[in-house]
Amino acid sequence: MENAKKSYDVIIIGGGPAGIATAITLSSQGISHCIVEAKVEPTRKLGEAIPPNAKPLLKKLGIQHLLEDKQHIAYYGNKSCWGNNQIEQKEFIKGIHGQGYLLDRLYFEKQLRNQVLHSCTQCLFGYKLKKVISTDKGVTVIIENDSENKTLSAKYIVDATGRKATVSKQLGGIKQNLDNQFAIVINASLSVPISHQIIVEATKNGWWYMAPQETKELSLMFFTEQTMLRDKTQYADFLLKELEHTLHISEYTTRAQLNFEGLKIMPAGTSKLDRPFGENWIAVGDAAITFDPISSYGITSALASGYYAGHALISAIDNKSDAMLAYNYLLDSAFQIYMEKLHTQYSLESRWENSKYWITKHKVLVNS
């Protein structure tokens, strides 16, 4: 078994949007770095919407042109049924940034990979993180695939491992969950195409998110408390009953073929590291903070955290001692604004005063 060793200024564990945004930022200043990603090929992730206010960030990262590809679709607003029985339209076009984008998410992941493959980033795809060791000079990282181990070293390591925050936890970070919201995810096939718009609808036991994926394909997610989830063998019946309670989304799903074989369940609540950095590490994206999907912070916040973490690392390598503290302040401020908006959003819904989901959600937000 081969054991090779190489040194960098920064090692990034995770090749999603947050990790790649960090790499793009480091590349802009010639900082030596490496991305380690477990998956050989990109996979489709959840989250399709890029809101209009993300455009300045995309321009700073130099990736705005990626969204102009015909695979992605102009996105002019959302429809929502929240707080009353009516479906309401929120238009983006009145804002200063114009329309947003609905992504072909798998294609976007491939675009991001190509972006770093054509830069000075070294990419190690198909390697899993085995161990991180903190040293006086930085970190030593052991990674492996099916045929070999590699030992890498760096001054800093970036945790872009998503909600699990694998690196941060190994180096002393503690992930705090504010709630136990989970999502059940399924796809559906339509007999006729529909307009490319996201629809959100609250119900007694949670809320639904529906977004077109392809011309005749839908992504459906139902968000509820973990305690309300049945045995996996009952998920299909559970979702069908929940769909019956929708006033608007059921208009689409009754004409669709639901794919329960591809059903997934995953955490979808708010969580936060007790600190987003340590002596020789920094966390980005979901590893630092996970946002409730109702906030639409997902992809944009991942890219933003990578961009600002990259600049913090550039300053830290230049021996500017307050660089990480500035990043910490930025994330704390953003999280506070997010929590205020989240409280406002959930407070708008009061139709089900005796619902376990809504009682729990309101209680969590009041106490946070």
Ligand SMILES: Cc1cc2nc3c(=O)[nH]c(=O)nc-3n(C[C@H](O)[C@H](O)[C@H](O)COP(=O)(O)OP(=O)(O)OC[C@H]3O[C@@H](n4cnc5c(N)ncnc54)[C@H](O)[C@@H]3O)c2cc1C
The other form holds:
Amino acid sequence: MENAKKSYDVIIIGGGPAGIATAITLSSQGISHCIVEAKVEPTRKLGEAIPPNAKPLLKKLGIQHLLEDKQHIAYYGNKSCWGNNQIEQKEFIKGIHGQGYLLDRLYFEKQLRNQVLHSCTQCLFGYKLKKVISTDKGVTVIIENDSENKTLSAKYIVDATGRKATVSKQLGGIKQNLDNQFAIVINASLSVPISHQIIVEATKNGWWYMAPQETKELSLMFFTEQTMLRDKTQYADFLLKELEHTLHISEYTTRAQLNFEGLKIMPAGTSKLDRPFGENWIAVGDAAITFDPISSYGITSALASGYYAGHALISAIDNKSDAMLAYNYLLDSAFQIYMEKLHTQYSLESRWENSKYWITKHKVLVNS
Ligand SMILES: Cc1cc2nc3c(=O)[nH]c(=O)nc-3n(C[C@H](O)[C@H](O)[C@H](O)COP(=O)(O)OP(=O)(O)OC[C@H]3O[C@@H](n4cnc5c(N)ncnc54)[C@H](O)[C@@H]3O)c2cc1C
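Next up, the form predicted in complex with the ligand in place of the form predicted alone?
What follows is the entire complex, opening with the chain shown before.
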């Protein structure tokens, strides 16, 4: 068992968009850092739509060229049936930044990883955080893989572990859930190819998100309240009934082969840490705030928070004491804007006055 002690200015736990954006920012200023990622190779994650307003941010990070790869396609907005029975195209193009992108998400994660592999970032892929201990000088971090433990130390640690917020929780942060929205996710195969168009459709018990993956593959997600999901054995029947209630998505799914064996359930609501930083830690991406997927904010916000947290760390290392407070202010302001937009979005749907899902949703958003 190796137990070599390595010391850095910053240790980043998690190599998703938020962790990589932090590493890119630290690299640009020559701050010594290391990124620890549990997965040896990138895995496919959910979420593929990048809105046009992400482009200036990618430019700041110096990674705008990643979107120009032919694996990602120009995207002009979702089709949506929400608030009435019609399906409407929600155009991105009206904004000043032109079109967005529909990502090949696995390929994007690989591209991001390549950015740090060819930089001054020390990469430890295949290692998982075991423990983090706060010390007078910063943090001591124990990481592990199948065959060894390593002990690292740093002035600061970045929590980029995604929804789990593992680092922040170990160092006293508390994750507050604003709702109990969950996603049920299945894949489906089609016999004929369909266009790369995301369709969103509200129903009585929640809403559907249909995203074509490859020409004949579909990713189908149903977003609903946790209380609707008590009996695991009935999830498949529940989904089939919910599909029957759709006016538009069912046009595709009646011709598709639904793969219930790979069905997954995951939290997919809004949550926020009580504070995104402590004496020697800072949280980025989903670890700090998770966004309702209706907003398509997740990837862009993960990249943005990594960028701004990276700059806060650079200032903090330079003994500028208010850097973390400024980061907190930025995140809080962005969160308030998001909550207002979320409220507007859900207020548009009023077709099911007696639905438990929509009553709860409206109540939560009015009270928060
Ligand atoms: C159902 C669903 C649909 C979504 N749809 C969209 C969408 O359309 N558009 C959009 O923009 N966003 C969407 N999102 C959200 C988006 O995918 C996330 O916001 C984004 O991936 C967050 O990036 P991150 O880097 O913070 O976290 P992640 O991408 O989750 O990365 C965290 C990384 O940390 C690693 N890790 C975790 N724990 C440890 C540990 N203990 N030690 C070492 N490594 C660790 C993980 O392996 C992972 O690679 C969706 C999310 C869900 C759940």
